[in-house]
Amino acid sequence: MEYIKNFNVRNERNLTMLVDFYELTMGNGYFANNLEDKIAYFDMFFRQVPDEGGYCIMAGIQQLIEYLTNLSFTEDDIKYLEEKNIFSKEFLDYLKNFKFTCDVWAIPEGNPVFPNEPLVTVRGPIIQAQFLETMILLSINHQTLIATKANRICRAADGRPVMEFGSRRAQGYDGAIYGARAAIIGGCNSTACTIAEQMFGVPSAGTMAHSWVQLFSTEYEAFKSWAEVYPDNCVLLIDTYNVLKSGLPNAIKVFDEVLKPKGYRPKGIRIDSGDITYLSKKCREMLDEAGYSDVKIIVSNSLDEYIIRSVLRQGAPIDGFGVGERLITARSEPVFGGVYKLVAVEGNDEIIPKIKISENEEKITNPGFKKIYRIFDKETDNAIADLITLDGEKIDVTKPLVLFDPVFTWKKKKIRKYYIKDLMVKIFDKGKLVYECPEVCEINKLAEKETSRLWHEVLRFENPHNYYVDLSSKLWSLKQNLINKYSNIYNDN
């Protein structure tokens, strides 16, 4: 199917206004201290697995592309900045004349991702890189938390067929739309979000709301009349007045009288109420006596990995799921805690790393530019850990590789028969864009082949095994000079 392509849902609206305050106020602060061409690298990474798992499934990119590509500050934006009579002029004919001229690198969507690994990398201007924070924060914390909410429903599915049902429950009509993008790059085979299909060539679908049920005389005439108009393909909502006594009943008699006459198949019923396992149940032995054996059960409500696992583990014959609100808004723990922090300034034909240090150990940051590569094991083809090194390091696969633990180091593995992969791809060279996203379902299968090849240890719902990221010998020696550094200076009595 056609769809159009660049189309997003900005209608127009131009977003380079959408950042914190601050980005603004430190721009001016730069231009001031004549600072605002001083190259600055900055990371974008988070610190912790949402609801507690073994991965997530990183998303967002193409959004923050749109943005990127489209940066420029209108002669509203600088008359509503002049207005606030703090920022200089020098400062506002920069914005006026405004053009990125950053580099940035990114994890391509897609991909399984891990704490405290650089998602996405900026190098620029610091008065340009500054100002980025917010709208790459926003587009990968959001579509990367769907993608791997979506992704562990489909696990809990086992291979049974998930559709995003969550658009009317979803924060916005921005949150609907590229959170129906995000749950297909997560797994979900379609979504009830249609101008998601024609936004991004995903699959759309749907049956039938109770309404439909309501308005007819009787159940039995609305599904008749349901039947008549997509006779090849026919999905019934069962359980507007009762699944067992009058819902399926007359679905049996429809797809008998109306149907079967015709030579169509019936492709499925659905319930969306009550103990789904028991009416399930009772619905698969009520059609395989009917001779609708072929016929699927699809069930919606308020689902989610863990009821969805449940209710399979309970031998309930479903065949597809609908989920919503569950879904779209990652209701279990609606928050992706990514954050952008400095790493490194240029000075003196140098790259000068930069620290961020605390008293909780897991938010010092990991300094320097920085590449990251993952591991593979040669024979089972599965990620062992990533790698974080320098950026002018070079791993010699001819060699065993030592790993260990950056915090426990104590911990240590030699890896003999493995190969690597380079995980950051550049995405803007110098502001220009070099990169060119895949489709959607392209994204979508990518996510599937590279789940596949974690562990299941990793993949696990409770007490998923740690994935390692480890960093190399000069990048953690680094860290730790840097750590002992500033130590050292703030602790002299």
Given for the second form:
2 protein chains.
Amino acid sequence: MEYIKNFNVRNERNLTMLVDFYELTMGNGYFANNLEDKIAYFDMFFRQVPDEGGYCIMAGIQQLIEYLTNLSFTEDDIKYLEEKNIFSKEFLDYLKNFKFTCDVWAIPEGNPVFPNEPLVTVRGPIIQAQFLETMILLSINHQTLIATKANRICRAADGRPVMEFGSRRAQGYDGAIYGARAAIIGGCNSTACTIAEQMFGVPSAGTMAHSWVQLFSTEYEAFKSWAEVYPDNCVLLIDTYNVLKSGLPNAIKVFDEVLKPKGYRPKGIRIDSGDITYLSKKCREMLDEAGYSDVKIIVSNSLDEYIIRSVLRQGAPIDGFGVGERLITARSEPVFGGVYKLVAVEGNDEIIPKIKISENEEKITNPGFKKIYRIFDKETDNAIADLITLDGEKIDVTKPLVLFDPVFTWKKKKIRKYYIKDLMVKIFDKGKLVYECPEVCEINKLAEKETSRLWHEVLRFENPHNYYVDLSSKLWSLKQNLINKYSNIYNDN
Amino acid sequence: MEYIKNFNVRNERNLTMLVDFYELTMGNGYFANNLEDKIAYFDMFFRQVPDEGGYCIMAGIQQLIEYLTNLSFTEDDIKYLEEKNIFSKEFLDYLKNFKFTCDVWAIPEGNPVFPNEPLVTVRGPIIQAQFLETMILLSINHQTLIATKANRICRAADGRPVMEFGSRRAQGYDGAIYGARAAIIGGCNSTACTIAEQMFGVPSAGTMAHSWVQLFSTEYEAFKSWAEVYPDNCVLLIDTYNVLKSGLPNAIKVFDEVLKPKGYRPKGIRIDSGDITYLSKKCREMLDEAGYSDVKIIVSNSLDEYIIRSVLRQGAPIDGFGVGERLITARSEPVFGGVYKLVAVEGNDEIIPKIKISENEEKITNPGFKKIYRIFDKETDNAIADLITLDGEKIDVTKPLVLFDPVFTWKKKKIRKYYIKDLMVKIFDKGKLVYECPEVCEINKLAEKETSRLWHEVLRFENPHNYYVDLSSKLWSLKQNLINKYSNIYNDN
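Can you switch from the form predicted on its own and show the form predicted in complex with another copy of the chain instead?
Starting with the chain above, the whole complex follows.
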């Protein structure tokens, strides 16, 4: 679809200046200290799965790529920075001639991801690698948050289609657009956000609002007019006045009088308020009695995974869900706390690992330039654990693999029949894009497949099993040594 | 600042297709029923103040204006819609030649606003007025949410500056950019979001990250290098290793050894983790002892209005706050539930009011084309109440004004010394922009001024007084008549 690509170009923005101001003051500082070309490694990772869940769904790489591809400072940007009167001429000249030269690795979108493993790693001159912090975090935090929430909601819907309906309550235009994209990645089957179909080729859908019904003198007339325009795809919104006394009876009348004579089957009814469990049961009975057992019941109105699970457990005969504000804002936990930390620098032809110490053990970073391997069970193809190693470490898959808990190291697990997958792929090589993003609908399928390879204990909503994210012995020892070194220097004086 | 205006143009987007798909199916439906030119009135309003607060701060009008000004369908849009195979040629031709001709009224940004009063009213051909729903809601919902949250946080900070630090955790790029704008409207004094300064002329600010400190072999060396680059604006981040044993002693050493000899005073220190109450008290003592009683203590780390109030009550000597994720996502209540409802249509030279009935009394809409007057006390200049009237009603300010509760109508209040202000201004006249948006910093001042005119009982966080939003007798009677009419038709069959 060529026009979709054109469309993207039309809306392409240069977001170079969407950056925390301190990245600029630091950039200027590197220059002043002749450190701008120092090669540094940064990891983007998160510490906690939202909603106390067992895993997240990776998303946001395509937008990160678009940002990195467009990275350049305009004359206006330079002029604006000059007027701040704090940046050196050398630094501003560097920005003027900015050329992106970093290596970037990332876990592809749609994969389940877990706390404390790098989702994105950047290697390059520190002035560049540092500068990317805001946009890497913003891109991945937002879409991973929404994809993860959508995945929870779709799991609760248990195979029934979930439509993303939240544009009007999103946090800003991109919240709606990229939120719709992430919702599809997480498992939604369509979105009400029209522009998202144009931009990403994801299916958009929608029927009528209450205002359509209000516009006509009677509800019957409103339904009749609608059925005449859309006889082959007729879904009626039946809660403008009274679902059981007016909405559904009028809908059935229109099905009988307008669609039946023309040989059309109605598609569905939608309920957007009230007690949806009670109403859907009553509507199902009335529809069946009237000979419309194939007509679907769609519900919407402040739904999330908990309400969907609850109404289904109560036996509500609902065929599809429209989910709005609680999905598009991840209302129950609207912050995805990804961070971006310096993990190493290069010097004297070696990689010097760096660590951020904290009194809170969870907040201590994993130092060094690393790789992540996902370990799969050879018999079930299920994911057993992720293993983080230093770059260059080899895993001999012909031998048993011993995993150990990074805190309680006596907790060990020996794995025999397994295979491994290198999780991260290279996205940019010395600044050149070397990765092609799959279509969003492909990512949706990947997410479904890879999620199905997790143990049920990791998938469940309540008290999920903590999926193992372990460190190789070598990485574990390196980390301990650095912790000891820094706590000696900084805590014992 | 000419370059700011250019910058806006560079990043201008056509968001015409950011629309719920059902607006398009309805648009096509109006055409099929020859209703496209029917003149309709829609109100945008909300039903509840987030966080159980007493008022909201209006925001988002400027972006709404940009959207309406750019409203047009490209050839790609038309081609995309054609391929859906459900839209008539007449409808697509209409879109191709689309010309915006609506009247739009709105309450200007920065004003305190209350539940159930129209924030935006649109009058025009229903096919157009309906089409605007998604973007009106999205623009106003998002920015009003963040401006309101920022206002709460700034009130808790009680005059101390609050810096917006949340870009990396925002829900999408616009969440960061327009969120920063709304944060300034709500009361923040600066933002870390650089592009927001370029676009809106709001002050941006920022110093260093932990990575700066990690990059150097020692913390002292890192601070020293920083102080040498920024001697006249030196703020050091002191929690990379250990605030009291390492961070602050190193900072003081650098103040003494680098800044003092050159005659510079340091500006501040920042603490981004740990027990900020305890640490700020200890740091204050140590700074004072070292002769730096003028050096400010800035804190950040998952702050919101509740934590800020708590640490200040405990006597934490904090001079400024950096607030991130909990502000930029309005984490405690991340959804602003604005709605957009049909309230009237024109026919036979009269305005025919429309109502949306609900079993939930709060969800019944106020019908008709309306005006809002804010009633001020002549002696104190405080806002007493908002009165919603039908268009054309006159208030004789020389006579006492009787307000009554719209539910418990026996609750009456007679007001004698008052003056009134027509709250809504006309933004578009038959599609032509007739309003000039103030600068964001001006809106910030307006918000501060207008908020100070609310009673303390409305301002407080806990159990605020419900500000009166009353209906004129004429509007109240009209509403009752419509409720009775529809409940007779739809509930009693």
